[in-house]
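In structure tokens, one chain follows: the form predicted on its own.
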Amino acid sequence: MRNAYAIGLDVGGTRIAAGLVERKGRIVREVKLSTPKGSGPFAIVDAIVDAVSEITSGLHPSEIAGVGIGLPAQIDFTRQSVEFCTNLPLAGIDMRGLVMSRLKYPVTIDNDGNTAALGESRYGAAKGIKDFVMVTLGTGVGGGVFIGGKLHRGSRGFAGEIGHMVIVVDGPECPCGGHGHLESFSARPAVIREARAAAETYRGSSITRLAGGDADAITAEIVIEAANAGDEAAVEVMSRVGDMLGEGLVGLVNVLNPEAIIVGGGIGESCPMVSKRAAGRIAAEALAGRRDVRVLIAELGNDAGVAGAAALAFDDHDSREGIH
């Protein structure tokens, strides 16, 4: 039985979305909320459990293929496990098992850049496309990588982790510890550092002004607008996102020499700027014959992760069928 809905959860740092999916994509009903990320991982479980309760109310079970979840985390793909999670508690715990306790459907989890990335593929901007690079710019740096039309997860469904790339040897300490990963860089608490840097110049005034003279108030969708409107140092910050973004980027051309690089994420969507300086890193450092890669912006916006997780739910459901 082909079931008409499946459900995406997008389950991010700052927040988690929800989407009843149609087979072809379209999100029917959404919720989002604040992520709970202060009162440990049984509250996330809670906020996911009552998010799908109110998406699918009034349905019955057997319209639901079952339930896709992106998490910000290495996953253990074959596993089904969460192994190590940066910015929210969930290493080690048992988030599939747990939810589906609570749920009526099967449940399916995968990293959150994977989901994504599948979700661009499925229904976005990589629609046809079978060789791509997915990179996504928020609280973290995530990414998937799609070979010959399908989701590259390695051996143990651990690939595609492309903010954990060094950069720059010795570089800043990145929240998983190492040193110099793309996510020091391009993430939303480098450009909140970085911004806060400037703040303390005149050059950085005007950003203050936009956080209401208080540097510690000062955000990445603050900087992201004074950048957008040309102030000189807010570009200063996103433009160095980019190049760093782009130094990360050129290595993955080289080594896998994708059709395109697809930018996404609330950072990568909402400054265009940030997939520019990139674009330019590598046509400059590519090696020939791979400076043709176009890098694209993601079309979904923030469904592409509730968009991917609920494709992850059907195909799911559609290998225990028996349904190509």
Given for the second form:
Protein chains: 2
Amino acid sequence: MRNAYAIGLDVGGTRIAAGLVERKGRIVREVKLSTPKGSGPFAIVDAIVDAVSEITSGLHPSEIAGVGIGLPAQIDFTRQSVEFCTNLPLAGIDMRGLVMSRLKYPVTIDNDGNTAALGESRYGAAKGIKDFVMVTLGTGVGGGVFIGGKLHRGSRGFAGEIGHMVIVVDGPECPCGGHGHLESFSARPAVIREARAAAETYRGSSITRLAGGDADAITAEIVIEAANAGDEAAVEVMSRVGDMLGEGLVGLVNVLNPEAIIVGGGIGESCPMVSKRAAGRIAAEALAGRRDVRVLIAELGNDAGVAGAAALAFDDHDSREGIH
Amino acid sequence: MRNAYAIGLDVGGTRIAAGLVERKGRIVREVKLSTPKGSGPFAIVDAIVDAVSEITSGLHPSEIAGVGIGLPAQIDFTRQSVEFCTNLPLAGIDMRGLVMSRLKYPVTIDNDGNTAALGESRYGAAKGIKDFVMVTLGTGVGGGVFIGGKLHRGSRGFAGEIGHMVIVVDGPECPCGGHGHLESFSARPAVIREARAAAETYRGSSITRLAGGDADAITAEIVIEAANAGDEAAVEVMSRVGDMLGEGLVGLVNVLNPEAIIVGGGIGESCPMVSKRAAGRIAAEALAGRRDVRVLIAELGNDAGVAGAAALAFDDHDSREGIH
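Alt. form predicted together with a further copy of the same chain, vs. the form predicted on its own above:
Okay, now the whole complex, with that chain kicking things off.
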């Protein structure tokens, strides 16, 4: 069938996932590979092209609506250029042009927070919700803002950086160079930092046991496992992550009055107390009339990146073809 | 001429202004009166009706597109209801219905931050700008968000409360009951509080002289006058107001990527160093690629309330008539 599939690519610092995705979001074929390290941007482009070739083998080009690529980068969506990328050597690389010159399909690139929002909107927790804020908690804090049923891109296509709201003026430095941003409190490095301190204070904490007695071996996953099992130190750490998330969201709820907040990313999805605490802060601190905002956990899990990037490709195809 | 005019009403805690406004924004007639105090909501409705009758005398009803009312209140725009109002007894009052039953014109009500944004968009500093954030600094901090050429209202019509973003977690209490909100640092009460402290420290400050040596007589206007003249204490106070505004705006710039920020309200318009300092913070702290946001001072000044409310009435009329 014509344009029955889109190809979604989720390019991360350690892993690339490529999926052949049906219009309704089902991933029918998928390949995952390690992100080529230390061999420059062209090795990443090669890997993407190889992955796409593999999952499209046997299909006619007319069956493919297009390719969507989600990148952990600041994207000028209007120009389709990669402006900044912390973990991969992609800044200034014409990723879209390079991939498109090697494949027969239209290519669209976007920030991975935006593709996550697109995916949840089309296939996940935000289906049917026109005004929502997506926030992803992982290595960093990212997200996307839906307004009137559309991803809000802003004047240069940079919108959606929810992790970079100031919630503590003159607070700790953020990886972006700013200070006191939400990301400094609610992403993986903050979880690990706080958990090390908490494990010192609560000597019997299962965080220490799960890390084999080695503070350097503490990961966010360990802290979340301990918190979900009720470990006091871990609960304290993850509650704080949720509270700080909530403080950032109070501002967005007051400014944007969204219908829902979707909490995703590895941390958001595997640790329910994070979104619960955030919802509690919103209920206590947001202006009345806005407190009924629904705080939901993202539904796409590990598929979010691939499905969201495919949604991007479908959306781009449909707007080219004038389909709404 | 049919629908040549709209009536704009700016209802404040101390004053009501009503204007007969042409499509291009010129105010051709205006009346100002003191807000009736202590005699309940119906006296306010009476005052509004009297003011409208006065400025429309001699006109044919068909010449009036409608009445717009800006209120210092939380408005559920969708239901056209007043949900909360700190300074006037209007909460729960069907202001729109009461005024409409006494006048022959369609009536629309909105929050005064939103009407300010509408006014600047149609007649002022934001003309031709599709994505901007309006922030008004006065008794409180209010505002409005324009996205894609339209005022963003959110799921229940409550959007735009820029003053109620958390910028200091667990910071000082805000009049709304929240903590560490932008309003706690950049509105009139903060100016006065900080100026009293600064006048203590800088004994020779002209703040003290302008206030006749009486700390209780210090007003925001005095502090701004002193700051604009270069008084060290006053400059420190107003710079801080601008810096804190900038910290709040960094978050909005990163999340919404607007083309411009319009700074209005009595404080924003009369003290240029406030928007200058805010722009400096944005340039230093926002994510690269978004720092070129223009920070502009509102242009409508004392006319903002009336002209903006008239813009609301024109917009409402045009959308009823299917005019775009």
